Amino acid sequence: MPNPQTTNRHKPSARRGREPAHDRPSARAPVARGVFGHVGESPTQAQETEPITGTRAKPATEGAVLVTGVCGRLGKLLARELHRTDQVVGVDRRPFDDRPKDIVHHQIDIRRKKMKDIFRGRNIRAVVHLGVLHDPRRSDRDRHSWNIVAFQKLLDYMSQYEVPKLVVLSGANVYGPQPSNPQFLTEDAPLLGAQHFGGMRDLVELDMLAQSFFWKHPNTETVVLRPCHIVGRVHNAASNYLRLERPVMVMGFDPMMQVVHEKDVVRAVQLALRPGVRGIFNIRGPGEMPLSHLIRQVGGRPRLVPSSLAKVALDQLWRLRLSGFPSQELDHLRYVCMVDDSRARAELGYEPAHPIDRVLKDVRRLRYQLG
């Protein structure tokens, strides 16, 4: 697969959103998107080379940045940084009520027709998509609907209008929990994530068709960005997990983690967005830990329970709705799953703010406040 940033590079065709047909690199390179256990299926493709990252001639930083999922724990962090020295307009379903006045907000589905308005009528120098369905108790066809229609829609509207950036927050666990990983994952390590959890096969894709647009528009500068379990005192299943009094831990079982705060993932975002910048970055945290070390710095007692016994529980607690974790998260709480950022420090200059402490001082300020 060429590189890049040695790639011919093709003036589009008049037809503004039109590219010329050439034969272009293929970027099937399967990856995935989760919070904490979530995996999608791509055993064989994931063999084929990623983007490599690198720099290129910087475009124009006019224009407003868009930001999906502007109503999220996330979103409105982000939202809060840009709207410092950028225009910010931000789509969501969800109501903004205490944005800043000068955040534009568009309570709208990023599916619909009014969308394509949105292109039309401001002039977007970049897309943040950080709009992504992780519920699992969702139907596959309306978290399909949500992730991968929606996803491809946001696509065909910064090809047409030529927006020159795009950075997608995707996760480390695209890499999947396995007995068989190293240590540390570098980004062009395969992405198996979904071999074992169906709910996560349209994540997967979603990462898929982020790595298939860095290669079919070259002039757009694509950033897929790979954290590992983001914590804080955002609402998702790893902060979840941690805020529980007496989480359940597998016998036998004491993996290593990783765990980032949330405000350097916003950072993370933030350099991402630097004109120049473009290739897949995994993003980690302060350094590691044990995972029983882990609960027991934010307050918990964690509960020893043998593996078969710990997925007849969840999957009965997750029939009654009485726990919102899958059995099939459990491979989290048994194997390795950590990455190396390398390629971020050096490349985007990235260098985690926030120490273990402060990080695990959040989530245990917030389950207090919970309880």
Second form
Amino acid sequence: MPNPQTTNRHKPSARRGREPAHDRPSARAPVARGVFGHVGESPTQAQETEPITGTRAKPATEGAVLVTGVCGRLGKLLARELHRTDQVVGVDRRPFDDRPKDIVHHQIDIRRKKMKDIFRGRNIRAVVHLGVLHDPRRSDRDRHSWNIVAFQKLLDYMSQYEVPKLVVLSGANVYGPQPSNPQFLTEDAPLLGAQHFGGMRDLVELDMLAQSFFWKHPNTETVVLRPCHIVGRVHNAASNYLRLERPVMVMGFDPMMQVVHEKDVVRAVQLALRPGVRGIFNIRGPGEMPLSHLIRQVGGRPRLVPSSLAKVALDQLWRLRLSGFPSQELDHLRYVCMVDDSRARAELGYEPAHPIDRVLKDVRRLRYQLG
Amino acid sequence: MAQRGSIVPFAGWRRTRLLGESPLRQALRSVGDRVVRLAEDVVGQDLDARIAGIRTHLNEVGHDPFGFDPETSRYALAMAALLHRRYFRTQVFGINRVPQGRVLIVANHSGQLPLDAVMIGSAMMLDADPPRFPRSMVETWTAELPFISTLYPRLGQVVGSPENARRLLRQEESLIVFPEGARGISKTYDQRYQLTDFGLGFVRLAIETGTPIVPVAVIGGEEQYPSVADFKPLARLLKMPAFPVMPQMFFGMLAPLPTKYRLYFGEPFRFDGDPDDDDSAIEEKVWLVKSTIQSMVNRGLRERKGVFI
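What I would like now is the form predicted together with its partner chain, since the data block earlier showed the form predicted alone; can you produce it?
Full complex below, order starting with the chain above.
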């Protein structure tokens, strides 16, 4: 539902001004080459006489932030944090009923043509792409269409309308759990996540697409965030696993694990939105510990199952739709897949703020709420 | 959590039993403690104090990022101390040549099971003063083995990748490296004490991180499990680097033969130059280390009176 109070409140000229980049002067030029430039003086005169004020185009810091997948738990958290300082435009197929008043929400599929109208209609200063489909139950085709085709369209619009910032939430899973992994993976490590688990293929491809966009469009500051397992009140595989009373552990394996609080990830996205930040950043939580310790601290009791039996049983349960975990994900319970966040600390200024007790408390709280 | 009352007798027993430590774990702990006390009596050293002296770089939640667990290591050190002092009666020469701070300990590899690493490790923990806690770089395939993959990190072993080694050396830790790798440990008896090809990675690493290399000759490892052949088809089937055929197994002797171990620590090498130099330039330095270890081994063999004495 459009909100008449907030749409284009700061930018009366925007609706007319947003045209494809190739037939208009750069919208983000710092001085008066704005859309009304032809009415008064010539652009060069305006530049000389009135360099800062006047009818200039909005600089990069004064646009709206478009958040895809805003109705997920993480998206909502991010929107609630961002709307205090920025205009937020949310896009999701799901409704966003309890949103703050100044958030504009478009309940559409990002593959729709309407998406282009959003870019044309307002000054978008940044896109945060959270709308990634992780559901392993969906067919490969669905996932590909949603994750890759949709993302490609989004990137097309971004280059067409010269959006200066892109933040993509990838994940440490793209590196994949491998026995040969170093204890801490840096951003340069190869993305082998799909080697043993085909379901990861499109997530790896999405990460690659963002990387190629980074090189192809140097004017857009592209940031790829690869956090370790995000937990808290989100409904993802890692949180759901930790919420189980008796989670399965593979007998004889107890890898070191990293978890990060959802709010720390939200803060990392906010830091990534600052102008001047670009690149790939691993995001790590408040410290790593063996999986068994993690489960015990959440209050669960691990159920030790031999690897071969676990695989057969999980395959069968998956087929009968009794379990939400495909058996290939067992590798996460066997091998390390941890990240080194020194680059994020140095360049992004990121530091996990939530201690491990708080992280696990939030995981646990939802378990009791669910009963 | 508030205790909920129930009119059903013993309704809460299951919960209270499960919240505590399992009986099996309690039993293991008490057995472990006895082993530690026994080892302390035999060795005459305070093992717990030595374990407590280990300083690793703990993370924010108080764990070693590589998975080192002092609790498990105390039992392992007790077992290693018994092996070191009583079973193999290890003699250690020149341990004070190991410099403080970051160091790479490079040794010849032998004996089918990596007991040579255990002996070097226990020598560093028991004979060096102050005790040093060395980590050894293990083969990647051990990370695929159940139980081993849990045990090794808890004892401070690390999967052998250059990134891990670099990180540990920057933390001023000491690393045990066997540049011969699986080729060295699975040698047959006819090739005993002949060093096989060394990898080049350790010298590049030492140059890059400015780490001294201490050469170590291990005598006594080759005779603990004499192997007469390497049964390759079975090794391939089991995805192992080698499948040694050991005659003592046919007589039901699973334990290694009680050979006498001798460890010779040499003067440290300090290399400088370009870590990305050509292989030929690096090979010269590797050859220097290798020939030093080989000559130390030869001297050790000449000096010893017998395999078991």
